[in-house]
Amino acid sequence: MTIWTELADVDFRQAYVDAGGIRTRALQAGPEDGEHVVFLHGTTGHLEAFVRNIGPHARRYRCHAIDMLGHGYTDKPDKPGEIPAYVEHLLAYLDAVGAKKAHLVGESLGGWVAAWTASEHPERVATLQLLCMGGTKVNPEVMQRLKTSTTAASLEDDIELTRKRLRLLWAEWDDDLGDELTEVRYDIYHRPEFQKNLHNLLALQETETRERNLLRPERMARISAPTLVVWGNKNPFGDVPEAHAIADAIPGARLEIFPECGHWPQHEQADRYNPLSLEFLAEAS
């Protein structure tokens, strides 16, 4: 199994977007007429994070996962990366698409990014889905980890640290496309703007930057979308108890806890993951 057999029957384009003068790289699938759904990555990911999810998605949805602003291959601008700044390019792009409102799956930072949106811009979210959301908290230990793997594995020409920093968001290895995506991953890793980038895209690993990006209990009050939280029990970066939180601070949340899994609940139970979206997505519609 490989990233093309994932998508082999998906009629889908790698197109370059114009979001707000941000080259930005999208993988895009589905009726044109659809509603539109956006898939945004966690930090330092790119797209491929969803190659699992957009061909049974693509069937009645329109489809868009993206490089988020500074990371994979769409456009790096030399400005730290924060939170509004990561929604004013997810705006644009939907602007630069023509989605007036858009359904939002955000794994990890971009579930904290989805989540802002929604509570700056309800007018602009059908619904919300936080996969093992971040930005609730601060906790040192964690953030440390996160920069130092990343930074090893950008900054060192060697493949494993590239695949060790991959295998950290996983409760088991892919032998499917762990490879693949590791091969991915360092190339975008190893390219010089993104190295030259770094540094913006774990400025929230900082706790000065992170404490003003904080999703705080009363923004989340302010989300009126309807939103579903789905967690891995193992999990590496937050506990079960953060998501049961998470679901409690915004109205009306469901909370999915998939047993056996890590930190990307959308690719390694996908066969769980899909029906479950699809059937909220269909009774939020």
Given for the second form:
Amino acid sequence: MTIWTELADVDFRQAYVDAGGIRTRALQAGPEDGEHVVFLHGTTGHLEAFVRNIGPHARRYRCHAIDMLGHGYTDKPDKPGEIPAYVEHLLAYLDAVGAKKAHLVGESLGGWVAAWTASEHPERVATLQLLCMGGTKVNPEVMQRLKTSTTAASLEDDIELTRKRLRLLWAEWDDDLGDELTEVRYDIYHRPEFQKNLHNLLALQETETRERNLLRPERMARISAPTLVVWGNKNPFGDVPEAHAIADAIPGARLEIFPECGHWPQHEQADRYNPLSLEFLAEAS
Amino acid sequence: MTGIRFGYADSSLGQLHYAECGTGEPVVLLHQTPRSWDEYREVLPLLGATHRAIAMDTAGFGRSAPPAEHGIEHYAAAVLEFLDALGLDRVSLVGHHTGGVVAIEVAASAPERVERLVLSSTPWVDAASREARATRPPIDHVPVSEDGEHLATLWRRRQAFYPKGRPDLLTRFVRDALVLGDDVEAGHHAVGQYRMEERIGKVSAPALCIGASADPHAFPQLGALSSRLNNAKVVIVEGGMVPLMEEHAEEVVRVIARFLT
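Show the other one: the form predicted in complex with the partner chain, since we just had the form predicted alone.
Every component of the complex follows; first up is the chain already shown.
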């Protein structure tokens, strides 16, 4: 099994889209006239987080898995990666592809960005899926671990550090795609532009910056889009009570807890996630 | 302080003070602001086991004569005079914080004098950093007060960046800082004016960048610096803070010695 074979039956395109001056890598698939679904990865991540979801969703929806600002192979302007900048970039992408409205699926940081977008620009967001969403807490230990492990994986030669960084995320090592995803992440992490930009990429792991961007209950209460919160009960970056707090803060939100699952529910338990997501999207349409 | 010997080298500025230990390939160690050779007190005998380890008081710090004016180029020029005075044709340089910036300038201005470069917790300074640093409040400068309260303020400002339970390290910091009087901020100011982006391209010596993961100002800049050097190696010391050289001397010397062979 490889990323290629996962996508073998999918009519997809890897595009580089000019989103408000930011050259943005996007994996696009699905009917041109389908409702737009945008998939947003986590901190230091990349669009490959959704390789198991594109195929099933592209049967019905116009799918876009993008590398967010400063991430993956997307441009990395020299400014701190704060949430409003990510939101601005996302909206610029939507404008560039002619999407007036989109369903947003965000994992971790991606969820933080998606939720913020829904709270500020409700007219652009059809539905919201928040997968192990970050941004509701300041946990200095987790932040420090993320900074150190990412910096080590990016700057030191040893690919084991990147493998370790991925191991952190999942409840179980992915025997099928784990090695390939390690190679992908290693390549991204070792691009000089990525290394130069580390301090901007990790800006939200600094307490003062994080506080400024925190997703507080008052903000989440403003979200009107139908929302599905998905959480792995073995999420290393936030415990199940956090998921409940989020689902409680967002009006009408639905909560699904995946057992034996870590930080990437959409990937670790794609067979459970895909039908759940498709059902949720269909319900909302 | 087993085996550490002290000396003065003559230069156009006056006498430059240093401490050394060991024999073999020479390694010159440059301290941060506002320290002195004493930052390397633990490192000297350890590195001295395999190299001639020489910790210099940067011009204008410790017991070294001051430069005509404070500035990274002036500190670097004094290092080169120091090498001349000691008859050292080619050395490896180790710099921590400000010391790393000085090491970069030495390597850029006289590449034939530098074998290898070890840059520990060294900042990346470009136009954006210079602008940010210009508006930062003073790091170590505290106006003198008759009741001595400025000594406590000096201590407390650094305390957050030092490991708990090591007042001895803060004492050594305060002692070095007091020698400088009002010039205590000069080294920080010098870093804040340095046009590193114009000089880094001239560095040809193989470089190792050391990051201390619990040094909140230096650590985030590790990638910005290492990615701009040619094939720099990077090693991270987990839990290392601002006084990395003193707190983690054994680990740092292991890393440096491995890189220098």
